[in-house]
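What follows is a single chain, given as structure tokens, in the form predicted on its own.
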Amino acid sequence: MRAAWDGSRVTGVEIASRRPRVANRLLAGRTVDEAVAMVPRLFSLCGRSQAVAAALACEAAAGQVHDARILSEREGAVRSEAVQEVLRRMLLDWPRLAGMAPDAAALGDARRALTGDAVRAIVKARIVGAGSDWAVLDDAASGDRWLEAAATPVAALIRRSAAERPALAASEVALLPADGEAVARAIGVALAADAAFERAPSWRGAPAETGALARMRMQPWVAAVAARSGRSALARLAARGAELGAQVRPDAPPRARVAGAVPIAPGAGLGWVETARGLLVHAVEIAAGTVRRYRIVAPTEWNFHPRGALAAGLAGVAAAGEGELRRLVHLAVESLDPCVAYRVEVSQA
């Protein structure tokens, strides 16, 4: 991405994705089984979620009814992967942004953990804080008290953001509804009408944001943070922390669905998955057991839309120097958690 800077504030933001869109080129013409097996090998991140979305899309296109047990197992795999993805960011990248050392050892322990209890212990010690109760983020007042006192790198980064730039990257870009199936159905209609929809997706004619903030907007502490700072980098960081805690705590409330299938027409279907980064949708058209067309609408295309949450949120951001500007831009980008490597360029206006 390129930020135009006049020495005082950002005057323009240009976001250009160079990520190759290979799904249709590589999958069209293959059998359904071949396509489903190949999908997770195409992506370095969220491979299990991609595989689940592919399987659900192909099953929906074939008119198959989903077994509740199998769907539950798939959702379990999606949730487990999401926790690992968030931990990777929180243990490696977030400490660096907070000026602290990354904790690769804890991440390695989490990846080797064979039980949910082991992962829960790591989250409790390294994210929430050993001296804090699981309910610390359940309401606005206790969440704010946790933020003041917790010594974890996650709390340190959120605290620093709240002190320095609470409204950084705040925008009026809408949040996608938390109903994954309803949004997926609307995406199916949009894909049929627009051959390039997956490159720059829109919701009701405008860009939208997906991810933890969209899912956690009603959680009391997250809602309080967003009320003070807007839909900002700070609110996104808070939402990701609160969501991780809600996912792994031993007394977790009933969970919303994180995956599903939507038949579109005979031979056409969608599979949707709520990944760590947001809503992922696979759309497939099948004829005689062979893939005719394959399309993917990924979270990154929503959040890094040329007129989306990042571009809108960075417009007008003030910085005393280029070094500060780069730090703020990186924080804004990381709050939206891109699934690909990115480069920040600053051009003097």
Contents of the next structure:
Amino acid sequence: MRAAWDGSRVTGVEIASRRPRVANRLLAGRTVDEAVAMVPRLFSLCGRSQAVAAALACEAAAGQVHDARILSEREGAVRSEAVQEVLRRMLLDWPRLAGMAPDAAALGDARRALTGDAVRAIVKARIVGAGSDWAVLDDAASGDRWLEAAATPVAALIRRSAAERPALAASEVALLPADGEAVARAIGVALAADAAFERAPSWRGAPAETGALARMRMQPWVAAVAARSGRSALARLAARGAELGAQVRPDAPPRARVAGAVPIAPGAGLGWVETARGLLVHAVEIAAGTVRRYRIVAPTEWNFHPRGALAAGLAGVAAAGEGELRRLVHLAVESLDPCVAYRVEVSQA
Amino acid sequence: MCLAVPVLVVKRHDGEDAIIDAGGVRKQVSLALVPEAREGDYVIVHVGYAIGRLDPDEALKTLALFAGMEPAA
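Switch from the form predicted on its own, shown above, to the form predicted together with its partner chain and output its structure.
So here's everything in the complex, that chain up top.
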């Protein structure tokens, strides 16, 4: 990505993706079974979520109805993968952004435990903080008190963002509705009408943001942070922290669905999954047991759209020096958690 | 989406660091998250950390898939 900077403000942002669009090239022409088996091998960060989306899409296209137990098992796999992904960010990347040491040992423990009490204990000790109760983020006032006092790197990064630049990367870009099924249906219509929709997806004609802030916008503390700072990097970091707590606490509230299938037509179907980074949709067209067309609309495509949340949020950001500018851009990018490596270029106008 | 391109562990140093070979480019990464990885293993790397160790047959199949792909238009 390239930020044009006039010495005091960002005057323009260009985001160019060099990712190969592999899904259709690798999967078209294969049998459905081959395609479903290949998908998790192709994607490193969210292989299980990708596998679930692929299976649901292919089943929807074939007109198969899956029972509630299988869907529930798949949702469990999606949820535990999402927790691991968030932990990787919060234990390795967020400490660096906060000027603290990464905690690979805790992450290794969490990866070996995968789920359950051991992961809960790691989140409690390393993210929430040993001295804080799980309910600390339940309302705006106690969330703010947690932020003032907690010693974890996650709290430190959010606190620093709030103190230094609370409205960093705030944009007017809409949040994608938290109803994955409804959004997936609309995406199905859009994919049919627009052959390149997945490269720059839109919601009601405009870019939209997906991810933790979109899902957690109604949570009282997240809503309070967003009311003060806008749909900003700070609000996204807060939403990710609050969401992780809600996912692993022992008295977890009833959970929203995180995966589903949408039949489109005979031979065509969608699978949707709410991943750590946002809504992931796989769309498949099948004829005679063979994949004819395969498209993936991934969270990064929404959030790093050329006019999406990152590009809009960075326009106009004030920075007195190039070092400060780079630091702010990295924080804004990390708040949206891209699933690919990225490079920041600064061009001085 | 991040592609899972397998890379070869070329040399394991004492401690957690290792040199990997990604299509001819050598880099240092941390094996802290996959301490069981040995020289000759294939791993998936993300931002300086190996995050998963692969069955060698699977890794070679995946590499063959990517090798058969034309560059993106």
